[in-house]
Structure formats: structure tokens, C-alpha cells
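Single chain ahead, written as C-alpha cells, the form predicted on its own.
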Amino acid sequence: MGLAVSELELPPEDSLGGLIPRFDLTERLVHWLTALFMFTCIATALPLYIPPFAQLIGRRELLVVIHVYSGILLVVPTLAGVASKRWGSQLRDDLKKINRWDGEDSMWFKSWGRDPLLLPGKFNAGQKANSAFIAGAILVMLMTGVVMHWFGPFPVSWRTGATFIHDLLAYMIVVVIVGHIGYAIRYPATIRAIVSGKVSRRWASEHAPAWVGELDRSDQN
């Protein structure tokens, strides 16, 4: 997009609270490696489905290989991070938070995050839903991609169904990713969090007050 993080209008820091850690190095590496493989999948899919791109780039077989193995690698960063006993503890804790739904999340969906009485935790319902969709979509894309690429053992009906689901889900993923990037541009603090791992206490108190409360209680103990 041509924007460096330093060029974004980041919110000023809370002079009293300063910065607090949000994502550790493992989580940031998992995010950016997954993003790299996802964008590689999208970039290599364009010439496979859009004739003008195919004519411009050529080398279809090479693009297919890159596309397939980038898709397989999509699951590797998360699996490696979760499996690491030493480096993956915060990633595992955050995945538990993302998979835990409560009444606060229902309120978030009813008001689309605009209810002033909301007290979101580290992740609001929108972020949880986005993460759940991407995780599920990656698994479905992986399974349907296997049927499409290594089609020998599968009946024609499976291959036809896999192709339909794979293509439809690909469009949905692009829409969700565009929305994800748009949200990040709208709230630059989220970009700083996934780049540096930290956010201002003031931002966290506004957007994730229940999480800040958890941190404060943890510090007191």
C-alpha cells in the first residue's frame, strides 16, 4: 500500500501508562509468516483464474507449484508456534481467549461494537470472528486444494465440489482480508501492536478495558 508504519498517524502515548505488551515475538512471526503465505497464494491464484494475468506472466506450471505449497505452508507457522513449549505460551493463551465467547461478545454483535457499556477483553467479538473465519477457511482451502491438485484417488463429484468450494471461499477470503487491512489503517495502533508488540495503555483502556483490568490484577499479584 506504500505506507510505512512511521508515516501513519499513531495516537500519542499515555503519559502516565506508557506502552504495554500485546503480542510477543512468536505471535508476530506467526502473523507475518501466515500473511506472507496467504498473499503468495492470492498473487499466484490471479494468473491461474484471470486470463490477462496468465498471458502477462506465463509459466503456469511454476505458479501452480508455488500456489499449492504456499497453501500447505499456511498452517505451519501456527502449528509450530503452538507446539513450541518455550516460545508458544502466550500464543496458546491468546488462542484460548479468541476461542472463548461470552455475553460481552453477543453485546458487541448487537451494537457492532458501538455500545458505550461494552467492556471487551484482549480481543473483541469482531476480531474473534475474523480469526475463526480465517482459521476455518485455511483448513477448508487446504483440504479442497489437495482434492483438486492430487485428484487421482477422488471421484469426479468430489473434484467438482472441491473446485466450487475452493473458488467461492477464495473470494470470501479476499473480502475479509481487505476488511482486515482497512480496519488496521483506520486504527493504526493495531499495526504498531503487530509490528512492535506494544500498544499504549490509553488505547488499550479504550478498546480492551477488561484486558487492562486483567493485566493490573496480575501485576498486583
Given for the second form:
Amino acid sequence: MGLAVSELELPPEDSLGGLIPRFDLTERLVHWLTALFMFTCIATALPLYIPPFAQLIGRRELLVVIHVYSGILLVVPTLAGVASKRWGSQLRDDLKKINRWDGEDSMWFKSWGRDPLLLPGKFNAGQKANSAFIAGAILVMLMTGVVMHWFGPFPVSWRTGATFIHDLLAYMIVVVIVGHIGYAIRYPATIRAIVSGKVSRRWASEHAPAWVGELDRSDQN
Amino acid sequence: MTLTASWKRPVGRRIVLGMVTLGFAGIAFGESVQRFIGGAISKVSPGGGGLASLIPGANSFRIYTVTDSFPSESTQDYTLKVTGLIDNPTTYTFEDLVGLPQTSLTKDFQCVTGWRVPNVHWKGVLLSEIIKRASVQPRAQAVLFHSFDGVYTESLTLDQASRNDVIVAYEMLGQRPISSEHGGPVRLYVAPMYGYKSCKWLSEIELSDKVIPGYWEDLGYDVNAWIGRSNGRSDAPVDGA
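Switching conditions: you have the form predicted on its own, so give me the form predicted in complex with the partner chain.
Below, the chain from earlier opens the complete complex, with every other chain and molecule after it.
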């Protein structure tokens, strides 16, 4: 456990060579393209679903086209990033980290991250849960959306079931995204990380200590 | 880093796969869940307007229009023209229509996309009453409907149009005139057929020698849109409480 050592080696100021890379260009592009398509889906969903907005905006046919195709595009950035041999290696590594949960993660949920004894890795359990939920939600919205829009080949009851799931999950997605943005605002370093790709070593040692330890060990190797 | 990592499980993948599994189950069986929730909400909020329309699964109207904006006409400016193969072309004002013999219906509104609003209250004039007053020529076999959105069209055979559950409605969900989003001030309500037959923003009734497929029928929906017996659907009839 090289963690305590790395903490002692902390430079006193962030500015003293204290920035470490957190997200590479591929990851940031994947994040922001996904965000763009998600935002487009939500913005077009409002006038499709809520009658007063529908009346205000009209243009239903156009909105449907934009909504459907940005929904399909939602899966593209992640798949393209993962599939890219050359540009996707860090994305693939981080997805492995997000996928794997250990005892640390179940402890995180007991205190919602407040327990001072927690030593999260690059991603804490909340971040892992958020990523997994959004990934699952995008797939379910895609499935149900396809049944709603191209209903021809499916049994007619599926269209009602798909509509119900699509509506219900839409609310959950909005709640989770509002939470995601709320946490980002509360921890501005995370916004800098997903914009510039870098975080200060000090921030990382506080919020992702096991990750810093891991980085230092791989530097030594 | 091995201190707490006594176990490692692919929980992220399980969340994703679990959600996808639930999504498939929801597509296959969600209709019965929706029916249960919709029924419960309908008891509290008949017609599913207002906030109920925001609850997933609520039996509420979804507001459709085929044009870029919602057409709107005041009751003062509104006119309904009756034209075509008739001896007595007429133009009704809103007040003229309200002055004709009134018919009330409380029946469901069933959309071909699956949603249904139970026990909607409708009030208006029997379409057959308006046709009768127009003195139809023998050649006429069908009734065409035009919307003042300028695009939407529908039609019925003369037999279908003569039913006593087909009305030119000026009141719906207790609102008179019918609100713009629901096709007001005056719309058609064809109770035994899917919602696309119930032409919104009705501006002209034209007697014709043959049925002309309407807007959605050109895009693949059935011309004879009987609920439960067309468009590959098996919905129950719409007789309300």
C-alpha cells in the first residue's frame, strides 16, 4: 500500500507540477458528444411530451426526426471510442475500472462517500453507479424508442409497453443528470478534469487516493 | 490497494444488463402495468389533463399536430362550410352549430399508437344532422373533412357518417369551445374509430362520390379505422360509463 508514502510526497501547492492527467482527449470527446446528444434528446422531448410546450413550439414532425436520430447517435461516441485500437485504450481501461466494484464501493454507499476512511480509486462508487445507469438507460431508451417509432414488425401491445418504459425512464434519466451536474458544480475540479483532462494532485489525493497510489506505482515501474 | 479489495465484481455490467432485461420485460409486459396505473390515475383525474398528463402511464391525451404550429381560431371567426354534392351549401358559425340539436356522448378516445383516454365527455351536433340539412345529392357516397390547419384531411363513407356516435363536437372534457390543442373550437369525433379519424380543427365538410384516403391513411393507416378491427390492433370497444 504505497498510499501513505504518496501522500507524504505531495507537493505543497497545486501549481508545483501538481497536475495529473485524468481523462484523455478520446474520453472527453466521448463525454461531451454523449452530453450533446442527450441534451438534444431532452430538449426535443419536452415539446413532444408536455402539452403546453407542444403548443408553444409545434413542429412535431421535425422534433420527432431530431429526437429519434440524436437518440440513435447517443450510443455512437462510446462504441466508436471503445472500438478504436489507437485512441480508445484509456477509455477501455477506465470502463474496466467503472465496471469492477469491490468492498470499498459498498462501503461508499453506506455513508454516500462521507466516511473519512474511504479510499476510492479513480472512480468512486457514485460515479460508477452514474455511468452504469446512464449506459443502461441509453440502451433501454434506444430499444423502447425503436419499438415506438418503427412499430410495424412488433406486436401492438409492445408499443404501449415501450411507451410506458420510455416515459418512466426519461424521468429517472433527468433526475440522475440533474444530480450529475449538481455534483459537478459542487466539485469544480471535476469540471476542469472533463474539460482540460487534468486534475491537481492534491485534489486527486483527497478524492481518489487509491488512484494516485496506482499512478505512482506505475511511474516507478 | 489490496487492503479493501477483498472482492471484485463486475457490478457495472450487471447494472447495464439488468436494466436492459427490465427494458425487454417492460416492452413485453408493460402494457398491463400501464393499464393498471392508467386506471388508477383516471379515477383521480378523469381525462388525464393537467399534471396527470405528466405521469408516465397516465391515460392522458398526447397532443399531435401534423403542421409546424397549432392552428387557432376564435369562436367569433370560426366557420364550418358544408360543400360538394349537395343542394344546400351552408356556412355555419360557432353559434349556429350550438343552436342545432345537441348530442352528448361519454366515450373513450383510443389512439392507434396505443394510448387511450377513458370516459371523455363530448358534446356537439350529430354529423348526420348536418348532412341531412345539406340535402345530399344521390351521387354522394362519402364525406370528406378538411382541417383549417391547411393540411389534414379525413373521410368517411356516407353510411359511417350517418351513425349516431359520430358528431361534430364543440365541447370536450367540459370545455366549450374545445381548446386549440384538442382541435377546437370545433372538431370531429368518430367514436368507433381510431383517433386519427376524429379530424381536429374542422373547417369544411364536403360530400363526395368516393372516399379519399386522409393524411395518415396515405402514410399507411387503414381507411376503415374500426377500433379493435383494423391496423392490426385488438383494442376493446370504446363504450364508456
